[in-house]
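Given as structure tokens, the chain that follows is alone and in the form predicted on its own.
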Amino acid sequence: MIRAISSFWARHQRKISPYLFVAPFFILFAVFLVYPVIYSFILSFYDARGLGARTFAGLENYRELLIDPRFRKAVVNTTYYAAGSVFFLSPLALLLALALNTAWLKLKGLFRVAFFIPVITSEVVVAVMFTLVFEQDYGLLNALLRSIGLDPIPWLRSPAWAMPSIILLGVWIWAGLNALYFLAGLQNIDQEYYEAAAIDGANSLQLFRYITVPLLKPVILFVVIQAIVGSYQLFTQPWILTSGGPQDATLTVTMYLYLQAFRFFNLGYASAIGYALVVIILTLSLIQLIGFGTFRREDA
């Protein structure tokens, strides 16, 4: 038997060796990604609580999502954050990129490095640091407001201000990185377009509207989709800063999934929440792709 195996290996070694080298990746990929994804999808159709018996429930978990007020609240909160990322954070990042792309600005390399610091810093560390920034009595922001004669704001204690606070934290973390994406796109635009338009009498606003924005469309699409996907995965910052409060004002979909799975051990319902989140992200991303004309055929 050993001799037969040795002979088989000698004849087929060159064909089998590449598959053996790549096998560890595919085995780990199947065990830690493919299997959990498939199993959680199956589990979403069961009433599964803790390690007890599973009872087939059909679409009951998905029907429960439609009438669950906390899930609807989590979706609204997460969408609020996503809107802030798309309509506030991304334009601000574009403005930063335009500033970095100006010829007169010095120390551009220093700014680029500084923009990476929030991204490479642990999210937990950033969230803990911002508890001091947003603290109502002695926080940095309210100290600044008092210094100019304004009343302090209950950043994390008020339902009206809690999510805007999380959005401000997101701006601090991600605006710099998105600005670098935009900057890379700006530097790839051929300057001859601007020179030709300037000769035709175009002003700065027209240059931005008719040259910069159209040629930046792929980068804008990338940043917007990335913002949407990241927003609907928001967990760490609101969990540490507010634990979803006050009054569920910062409860996100991923946080609600975590609570259902690891606090209430309602694994079937948590799996349904996860797949509902996948559908939401895919739908919004598809809308963005259609809106930007990604699937539109170019005229010959």
Given for the second form:
Amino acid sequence: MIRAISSFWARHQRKISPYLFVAPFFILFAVFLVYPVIYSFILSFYDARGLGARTFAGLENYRELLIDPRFRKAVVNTTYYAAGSVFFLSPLALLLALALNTAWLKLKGLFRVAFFIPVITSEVVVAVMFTLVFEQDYGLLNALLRSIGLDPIPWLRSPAWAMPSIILLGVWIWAGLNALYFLAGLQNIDQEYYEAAAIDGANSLQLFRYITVPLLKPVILFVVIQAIVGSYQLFTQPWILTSGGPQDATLTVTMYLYLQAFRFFNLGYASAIGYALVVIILTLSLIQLIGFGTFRREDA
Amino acid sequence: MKAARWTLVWLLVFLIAFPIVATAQTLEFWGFADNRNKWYEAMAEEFKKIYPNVTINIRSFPYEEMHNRLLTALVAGIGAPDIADVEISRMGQFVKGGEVGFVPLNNLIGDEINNLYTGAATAPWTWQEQIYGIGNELNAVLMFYRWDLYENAGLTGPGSTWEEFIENGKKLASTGVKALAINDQGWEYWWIIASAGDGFFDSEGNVAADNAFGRKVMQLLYDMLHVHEVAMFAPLDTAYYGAMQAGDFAVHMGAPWYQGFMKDNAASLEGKWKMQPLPVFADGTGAPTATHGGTGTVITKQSKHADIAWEFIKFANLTVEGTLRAFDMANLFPTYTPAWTDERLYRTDDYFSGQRPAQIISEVAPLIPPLNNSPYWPEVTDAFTRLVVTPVLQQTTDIDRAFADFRREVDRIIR
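Can you switch from the form predicted on its own and show the form predicted together with the partner chain instead?
First the chain shown before, then all remaining chains and molecules of the complex.
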């Protein structure tokens, strides 16, 4: 028996051993990623509340999703945040990068370090810190508003202001990092283009519109996709600042998933939310890739 | 030959060591509350003196993480601890579905049930007459008030009815101090007052938050904020203690565990507080106390040592020494009634101006309205905050509409 195995090993060793070497990764990948992905897909077709027996429910969970006002609210909120990070945060980051890229700015190194600090700080720590920044009566931000004679804003308490507050926090965390991406892109643009255009009499707006933006397109694409995908996974900051309130104003899709799974113990429904999120993110990324012409052939 | 000798030696070592290893038992305990974990650690040390072979391994996780881990381990069918602490508002989810992952304690408790204040010790962890957990904290809510601020306004205290509370509050407000700071992002004050009329669920398990009494309490909170102007919106999180120390408001309603929180977060106010039972309505409705918060200890069905786990729980929760230790370490007032006659419980408290908290608590304890738990507790309380408390107190909807929205949501949740 042992002899048979060892002769088999001797004959096939060269073929088998590479697979053995890469096996640890694939085993872990299968157990911790593939299995949950498949299992939650199956679970999304079950009525799985609490422990005990699960009953097959077909598309019931997905049907419920379509008419669930809270899920709709969560999608709207998350889209609101995503819009904030695409149309407010990203342009701001680009402006920052343009400023950093100018020759006359001093202390560039300091700025670059400062931009990185929010990113490497734990999101939880940042969020806890910002509960004090946004606090209505004692907060930093309202103290600032009062000092210039404005009325304090109920940042986290009012349903209208809660999401803008979360977006502001997002700007504080991510604007700097995105600016660094843009900066790297800007520094890759050959100065000769600008010189040539300047000789042709282009003004600085035209330089930006016809040279910077087109050559920066890959970076813009990267930053925007990242912002959107990241936005749809938003969880930590609103969870700590508002727990989704007031009145669901900051309830995000992932938070709703979390509530359904771990607070309400509706595992089937939570799985369906997870898959709805996959569909949303995939669709948006596809639209974007098409919009930016990624699938067009380079030589066409 | 040499190899064979070594094998023999190892075999002997193994044979001698094995029985020792086999009888030494380690039980896993998961907890989330620092004050309780410290107490259980102390109890585990004492327990070891009686059961030298048993080690209780107290593991501490953050609140969310601990309950989620426990839930996941129960779903997975593997990896759960022997013993766990389950917070009162998280218990509901664990009794959802056809199966409960905890060991029923009814037979284990036996006659000791007569020595327990069951409204706080077992009711919150009971589902369909099975007791799954035991709580050592009698969380009778009392009204803590700043006697110095009331004295400034020429008053002796908040009063014994809500009507008086409001009248006194107006005098207090004229000195620039609000009586109450009401949280518009949570249900705690509504619950504390409204539990006298069933609170969230009636004894049948039906949602009762929108009954006449529940509406009356919501109206009371609204009136205090917007009609009589004797209350302010509570600052969120730690800023609450800032406002407390600044003397912006004079009253907090809380359970005994909250006394510990106040001592930690508003130490400078020592000697400025007193406590009294809650006011009731002038028509006699309401209750002088309520239960708020609390944690129960459960044994999971995955435990292979449920018998020893129970011995430990009993040792900590069903003995005078154990429960008084918790009182001493964390202000946790015992649910184990034999401890109520122990004079150590009746010490004076300097933070509360030399009052004896235990005196007042033991007087009102028999009047605590029952807490009826439900598998839908998490969803329903969550819906109540976002559909009733916040919009009503922020004046974005009126009470009738809010309660109608709430009822519609309840019908959607419980199918």
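Take the two forms, superpose them, and find the largest set of C-alpha atoms that agree within 1.5 Å; that set is the rigid core. As the structure is a prediction and not an experimental result, all values here were calculated from the model. Numbering follows the first chain given and starts at 1.
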Large Cα shift (2 Å or above) at Val279 between the two forms, core-fitted: no
